[in-house]
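One chain comes next, on its own, written out as structure tokens in the form predicted alone.
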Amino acid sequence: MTGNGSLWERLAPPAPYCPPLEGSARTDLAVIGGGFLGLSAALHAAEAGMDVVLLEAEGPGFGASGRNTGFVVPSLKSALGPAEAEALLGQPHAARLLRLVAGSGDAVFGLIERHGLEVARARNGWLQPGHSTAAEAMLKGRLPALLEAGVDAEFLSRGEMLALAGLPSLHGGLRVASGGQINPLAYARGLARAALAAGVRIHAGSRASGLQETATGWRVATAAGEVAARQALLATNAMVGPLCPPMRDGIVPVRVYQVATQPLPDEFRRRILPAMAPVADTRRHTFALRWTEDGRLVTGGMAVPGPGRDARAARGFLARLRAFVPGLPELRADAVWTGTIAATMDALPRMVRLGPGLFGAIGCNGRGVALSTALGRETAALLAGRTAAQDFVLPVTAPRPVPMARLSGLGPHLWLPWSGLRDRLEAQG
């Protein structure tokens, strides 16, 4: 099975054999893509009983969902509150998707006991701090709506903060109890196994090359073969590539960089994160740590577009960890990865109906381990008729395509000397 590049392809069990689509097939639903949304949709579909096909072009996990942090975060950007969810979206969608998010983290973690996952984990909840006064008066101020959604979260003062990240230049903020942090490949793996055994069939190395509309329903087409479904659903986030133009013209695709150091000693693991609770703070170039399972620091981000831009990622992202982090020995980056993230320009997640029983679903916005795998179990609800499409998370929508799409994932990284300026001055103030 194919390889992804990342750290977690090291740490994580093997996937599951999928064998290629060859000849034609009928089913009920048509998932495309692999990762954590198509696989938890998969999944659920067949529990309510529908038959599943799912075609992944490389491997499970193989795209954004295996290159990740891995973080389980029970909540949408930073920039969106309660009430900026609102206004965005109005009533009753606000809510829905208020209470979605508040339960992703156990959708995850209940999804890796109910199936038995072998996956590396830790569920002591996930740290948000501020990276200003102003940005931790916000996070204590957007509690008590938080609450109100259902969110397991608390205020942590800075002194508190502190004991739980070690990381003395952040400030207070949240702590959300229902997050953490798990091995993403390893649990993309498992979500392709428990959708084996609960009868999808799943086709890897196997990529969507044409979708046509038929008298009954939809045809997928690959390399070596095609799949007739009633009803079909693209869940490849930014891979979709040229198979739906209007999928493609809806998100703003952007790099996201991981670095792994070297496997550190113990005394480091007791004063970083020593909960491992992993830490993702406010500004607008998140600065975001983890430990991983073997002892080792995992940091990362965007990075400017240029020559030499995978080692320059590298040296850069790792000054930043020793800025942050006081004390440690000399870092190397044993691995380096990077993956594409489907962001929309409000950060928020979309449904898309593209035809009579065509959905897409796109845009986690950097939030996929959890959001996705609910979104999933809805969208799973939405296709088998257990939800009507008013009744479901997020409004059904007809694709609504960014500006200069075509060019929009240039944007978040030349913006990137001037949000992380304005970040280091928030922060000095």
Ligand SMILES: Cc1cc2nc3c(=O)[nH]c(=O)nc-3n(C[C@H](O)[C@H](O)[C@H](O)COP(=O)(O)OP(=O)(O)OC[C@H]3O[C@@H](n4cnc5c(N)ncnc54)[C@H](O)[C@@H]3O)c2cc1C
The other form holds:
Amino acid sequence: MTGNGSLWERLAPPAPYCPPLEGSARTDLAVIGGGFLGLSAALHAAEAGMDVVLLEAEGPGFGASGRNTGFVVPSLKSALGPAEAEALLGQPHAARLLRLVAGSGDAVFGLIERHGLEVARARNGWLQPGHSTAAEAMLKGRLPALLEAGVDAEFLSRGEMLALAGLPSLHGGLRVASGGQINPLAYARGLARAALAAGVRIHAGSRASGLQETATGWRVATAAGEVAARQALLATNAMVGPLCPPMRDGIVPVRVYQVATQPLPDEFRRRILPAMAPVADTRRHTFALRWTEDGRLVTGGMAVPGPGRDARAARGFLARLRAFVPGLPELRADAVWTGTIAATMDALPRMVRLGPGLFGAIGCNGRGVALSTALGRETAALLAGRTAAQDFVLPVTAPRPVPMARLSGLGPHLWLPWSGLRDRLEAQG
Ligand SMILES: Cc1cc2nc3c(=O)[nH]c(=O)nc-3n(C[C@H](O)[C@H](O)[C@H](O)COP(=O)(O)OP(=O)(O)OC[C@H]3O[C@@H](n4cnc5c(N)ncnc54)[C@H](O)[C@@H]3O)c2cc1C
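Structure of the form predicted together with the ligand, please, following the form predicted alone?
Every chain and every other molecule in the complex is listed next, the one we just looked at coming first.
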């Protein structure tokens, strides 16, 4: 099994032992993929009385779940407010999704508490400042609908945001009190421990290589074994590969870079994000920043691929950080890593039905720490027969291919210069 290359590997407790699958197994539910979504679904399905086998190609948290920034965000993407969600999903699904999102911070921190998971965390809210006067006004206008949906958000003036973030170029915006930050790999490994304790059989180093319908359900093959399951859930996110082309073609893979600085002196900890509440603003190419438990700043975003891309990305993001945080000392990139977000064109997650008893959940976009956890719980209720398909939080649909998804590699070349220019012009306005 390979590591995921992130800083979190240096800080997280080790993964629990999960032997590779060997020989034949039989189960109620086969979950493929050991990220937040698969682990949460497996844990909750086992708690609902199902027998569950989880197959993970590498180890728990190997994918986006163990590489992300660890922001617990009880909110959809900034382009997707309550009104936009309703226009896209209609009622009642928009209302259900917003309720799920509103409670998704509680879902994460509740699981950590309930199972005593060893996860470095801070629950002092999540900050979303505007990057312009117009964005600040947009966030203020969105507040009543968020409150109505149950999101515990408040609006902060520019001065109040400055007091909480210590970043003078940011405008006023929202604070969602039930959000916060975690060490994401520690959380993925903790969820795996909780799932094992609930009776889930987790097999790491067990890539599902074939999926075949049988008279009684599905047969999932790996290199050294196979699982016969009544139902199966694909929770493979952007890493699905050739296993299931309809899932692969339903998302746009977006590669995101992360950079961690050296540990910084305490004076900066007191001045920048002093409550350890992470910040992510509204620009298209989001500026996001957090502290780690060992006193480093982590930031990142998209970068143009090509030779020397990690070093180039690190230089670019550290320069951007210095522009946002006046007075920082010389910065070093102590860790640079990447992960892939499974994005959808409308930024909404999807629940797809791929065949009788075969489901796939995808597309938590850049919001999957909290949303995948909560969606995993709801998916378990669907698979356990406790929620009918028509009552599920999302429409259960056939897979929909993203037009020209194969051209997504061009995205950073075209999208970054355009969005950077728009962001800069708006910030000046
Ligand atoms: C750099 C980065 C930063 C992010 N920051 C944030 C953030 O701060 N806050 C936030 O809310 N969201 C963030 N996200 C998004 C979030 O990480 C994802 O939405 C979430 O982790 C998705 O979880 P998942 O379980 O669906 O997928 P993943 O975590 O990607 O899990 C999929 C798993 O499936 C396994 N797999 C794939 N194919 C197979 C197979 N054939 N057989 C067996 N196993 C297989 C993979 O090894 C992997 O472990 C970020 C994402 C990235 C990449």
